[in-house]
Amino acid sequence: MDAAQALLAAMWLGLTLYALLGGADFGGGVWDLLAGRSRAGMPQRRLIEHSIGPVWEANHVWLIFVLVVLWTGFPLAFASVMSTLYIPLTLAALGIIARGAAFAFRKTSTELWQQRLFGGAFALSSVFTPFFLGTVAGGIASGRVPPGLAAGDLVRSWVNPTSLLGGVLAVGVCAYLAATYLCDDAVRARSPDMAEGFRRRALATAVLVGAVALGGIAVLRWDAPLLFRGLTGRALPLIVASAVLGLVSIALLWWRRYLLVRGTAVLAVAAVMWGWPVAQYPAMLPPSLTYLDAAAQPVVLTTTLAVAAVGALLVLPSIAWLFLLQRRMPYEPERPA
C-alpha cells in the first residue's frame, strides 16, 4: 500500500465514523421532529437530548478530519468537489450551524414557544443536512464532478436521480441508526415503553430503507452505469454482507436484542460505505481522475499520514472516554426546575 492509498483509507475511515456517529445524531433530530406535539413528545425529546447532548459536537471532528485530509492530500479532488458542488455543500454547512445553535438554545429556553421555535429549527436542519450531503455523494459517484474549478454543472451535478437517491438514503440511514441506538438508550433509562416505540420505528425504517435501496438498483443502472457495474462486480461481497447484516439487525430488533443490534446495524452501514470506494477504485472522481492523479506530492502525503497518526493517538482515547462517560450518565426524564 502506497502513501496515497493509506491516506485515502484513513480519510474514508473518518468519513465512515462520521456517517455512523454524526449520522445517528442527525437521525435523532428526525425522530425529534416526529415525536409528536410539544408536551406529548417531551419524554422522547428528553431521551434524544440525553443521548446526543454530550457527544454531538465531538462527532463533527470526523467531518473536519475528512475535509482537511482531502484538501491536503488530494487538492485537485478537493477543489473540484468544492467548486462544482458548492450549493449543496453550503446548504449542508448552514444546516450544521443552524442545528447546533438551535439544539443549544432549546436546552436553555424556558418558554414553550421558544422551545418550539428552536426545536423545529433543530429537527428540520437534521433532515435537510444529511439529505444535501447525500446529494453530494450521489453527484460524485455518478461522475458528474469533473476535475477542475467549477468544471461541472452547478445544478445538475447534484439535482439528478442518483443524487436524489443518495439524499433520501442518507436521511433514512440516519433515522435507522438513531432508532436502533435509542432502543438501547431507552432500556438503560428504564423506559420500556419508549424502547418499544423506537423498536417499531427502527423496524419500519429498516424496511423502508431496504425498499428504497432495492428500487435504487434500477436508478443506478440507468443513471450511473459505472457505479452500478462496480457495485455488482468487485464490491458485490460488501453489498451482500450489508444486506445480510441488515436482515440480522431486523431479526435482533424483533427479538429485542438492543445491544447486539447496535453492532450489526453499524456493520451493515459500514459495509455499504466501503462498497462505494471499492466499486469505483482507482477512480476518485469518476470516470477518469484516479487517486494517484489527484494526490499531492509524496512528502505531503507522508507528512499528513504522520500527523494523522499522532492525532489519532491523542484524540481517539479522549473520544472513547467521552462515549464511556456518556453511557454512564444518569437519565433525568424531567428537566430540573
Given for the second form:
Amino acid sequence: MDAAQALLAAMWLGLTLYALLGGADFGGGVWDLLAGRSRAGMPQRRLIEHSIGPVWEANHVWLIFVLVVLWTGFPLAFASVMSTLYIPLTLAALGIIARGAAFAFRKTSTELWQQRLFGGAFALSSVFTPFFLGTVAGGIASGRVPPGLAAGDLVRSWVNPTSLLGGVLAVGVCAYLAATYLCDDAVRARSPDMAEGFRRRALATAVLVGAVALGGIAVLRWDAPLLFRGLTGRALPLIVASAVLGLVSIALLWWRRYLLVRGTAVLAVAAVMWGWPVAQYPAMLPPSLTYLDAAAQPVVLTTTLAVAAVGALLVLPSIAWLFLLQRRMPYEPERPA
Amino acid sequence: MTSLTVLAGPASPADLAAARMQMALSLGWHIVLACLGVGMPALLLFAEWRAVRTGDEDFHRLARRWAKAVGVLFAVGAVSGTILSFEMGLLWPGLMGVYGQVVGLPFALEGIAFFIEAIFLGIWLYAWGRLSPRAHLLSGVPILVAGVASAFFIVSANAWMNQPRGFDLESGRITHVSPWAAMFNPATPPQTLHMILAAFMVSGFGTAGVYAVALLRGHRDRYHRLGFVVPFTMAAVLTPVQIVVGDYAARFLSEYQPAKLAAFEGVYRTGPYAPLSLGGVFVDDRMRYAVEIPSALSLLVGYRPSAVVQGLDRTPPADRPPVTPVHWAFETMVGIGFLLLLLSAWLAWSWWRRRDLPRTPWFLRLAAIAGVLAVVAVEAGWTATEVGRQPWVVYGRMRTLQAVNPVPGLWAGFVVVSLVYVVLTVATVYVLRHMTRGRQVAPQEPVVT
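Write the structure block of the form predicted in complex with its partner chain for the protein whose form predicted on its own appears above.
Let us now look at the entire complex, which starts with that chain.
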C-alpha cells in the first residue's frame, strides 16, 4: 500500500463515519419533519433532540476532516470537484448552516412559534443537505467532473439521473440509520410506543431504500456504465454483502433486536459506501484522473497520515467517552426548567 | 501533478468582487464567533473553578449562564466555520488546487483541535451534574487548550499567505514541499499572537459589555458586578500586551512586507523623516487631508527620525494594494486599541485607589460599547491585513484573480449567501438577547402545547 492509498483509505473512513454518525443526525431531522403536529410530535422531537444534541457537532467534524484531507492530499481532485459542483455544494453548505444553527436555536427557545420556526428550518435543511451531498457523489461517480477548474458542466454535472439517485439514496440512508438508532434510544428511554413507531418507520424506509437501490442499478447501467461495471465486477462482493446485511437488518427489526440492528444497518451502509471507490479504483475522478495523478507530494501524504494517526489517538478515546456519557444520560421526557 | 493554472479561465471582475465579498462576509462573521469560542472557555472555567473551590453561588450562576450562551455560540461558530472550508474550494479552487498541499498541514491540525473542542464541549455542556465537580471542571480544560490551538493553526495558514514558504516552484509545478516550514513561516509568530490576544479581548470586553448594560439598568448586585469585573479584568490586563504585540507585528511588516505597511500608513515616497498620517485620503500617490506628525513613523519603525521607511514607490503599480481603505481600517484598529487601553487604565486606577469601579456612569457607558469596539477592531484589523495583501492571494506568488473559481454567476451565489447571513445574524442576536432576558423572570416551566 502506498502513502496515497493509505491516505485515500483514511479519508474514506472519515467519510464513512460522517455518513454513519452525521448522516444519522440529518436523518433525525428528517423524522423531526415527519413527526406530525406540535403536540403529537413533541415526544418524538424530544427524543430526537436527546439523541443528537450532545454529539452532532462532533459528528459533523468528520466532514471537515474529509475536506481538509482531500485538499491537502489530492488538491487537484478537490479543486475540480468544488469548482464544477459549485451550485450543489453551496446549497449543501447553506443547509449545514441552517441545520446546525436552527437546532441550537430551537433548544434554547421557549415559545412555541420559535420552536416551530427553528424546528422547521432544522428539519427541512436536514433533508436538503444530504440530498445535495448525494447529488455531488452522483456527479463524481458518473464521470461528470473532469479534472481542472470548473472544467465540467455547471448544471448537468449534478442535475442528471445518477445524481438524482445519489441524492434520494443519501436522504433515504440517513433516515433509515436514524430510525434504527432511534428504536434503540426509545427503548432505553423506556418509551416502547415510540420504539414501535420508529420500528415501523425503519422497516418502511428499509424497504424503500432497498427498492430505490435496486431500481438504481438500472439507472447506473444506462447513465453510468463505468460505475455499473465496477459495481457488478470488482465491488460485487461488497454490494452483495450490503444487500444481505440489509435483509438481515429487516429481519432483526421485525424481531425487535434493536441493538443488533444498529450493527447490521451500519455495516450494510458501510459496505455500499466502500463499494463505490472499489468499483472505480484507481480512478478518483472517473473516467481518467487516477488517485496518483491527483496526489500531493509524498512528504505531504506521509505528514498528513502521521497527523491523522496522532489525531486518532487523541480523538477516538474522547469520542468514545462522549458516546458513553451520552448513552448513560437519563432521558428527560419533560424539558428541565 | 497536472498543472491547474493553465486550465483556469478568466473570471469577470464582478464575479471576482463577489467572491471576495462573500469570503469577507463569511470570514468576518465567523471571526466574531471564533473569538468567543477561544476566549469564553477561559471565563467559563474561571467561574466554574471559583464555584467549585468556594461554593460561591454567584460564580456558579455565572458559569451556568455563560455555558448556555456558549452552547449556542459554538454551534453557530461550528457551522459558520464549516462554510469557510467549503468556500476555500468553491470560491478559490485555483489557490487550493495549486497550494492546498503546501498549506494543508495547519488545516489538518486545526481539524483535530476542532474535533477535541467539539467533543469536550459536548461532554462539558451535557455531563454537568453527572460527573464529579472536579472531573467536570477538568473536562473543560481541553476546550480551552484546543480553542487556542485552533486559532494558532488557522492563523498560521493565513500567515503563510503573507509569507509563503516551504515549497519550490519549478516551471509552474510545486516541488520540494515542506509542510512544517510552510506552517512555521516568519509571519506566524506575530500574526498568531496578535489574533489570540484579540480573541480574549473580544470575549472579555464583549461579555463585560452585557453586564455593563445590566449595571446601568440598576442590577447592581454581586452577581452582575462579578459578571462585569471578571471578563473586563481579563481583557484589560491583555490590552497593553496587545499594543506591544501590535507594534511588533507592524515592525515585522516593515522588514518582510513593506508594501503592506506603506499602505497601512499611507506612505508613498521611500525615505527618512517619514511622518505619521492620521486619517486622510490617498489620491494621486499622496496622502491628502491627513493630520501629519512629522518623522513619527520613522521614529516608530527605526527609533530615529532619519530611519528610512519604504514607501509604495518601490512596489510596481500593478502590485500595490488599495491604500485608503487599508489605511482607514488600520487606523480604526489602532485607535480602538488605544481607547481600550485608556478604559483599562481607568479601571486599574479606580481599583487601586478605592477597590471599586469608577463612580461615574460614563465608565460603564464606555465599557458597554467596549465589546462592540473590540469586535470592530478585529474586523478592521482583518480588513487591513487581507486587503493590504492584495492583489496577491499568496504574497508575491499568486494573484487573487488566478485563484478565483472561473464559473459564471458568482454574484448570484453571493446574494443568496448574504441573505442567509442576514437571517442568521438576526436569529442569533434574537436568541441570545431573549436568553438573557428570559432569565430575568423567575425560572418557570416552558410553555409546551
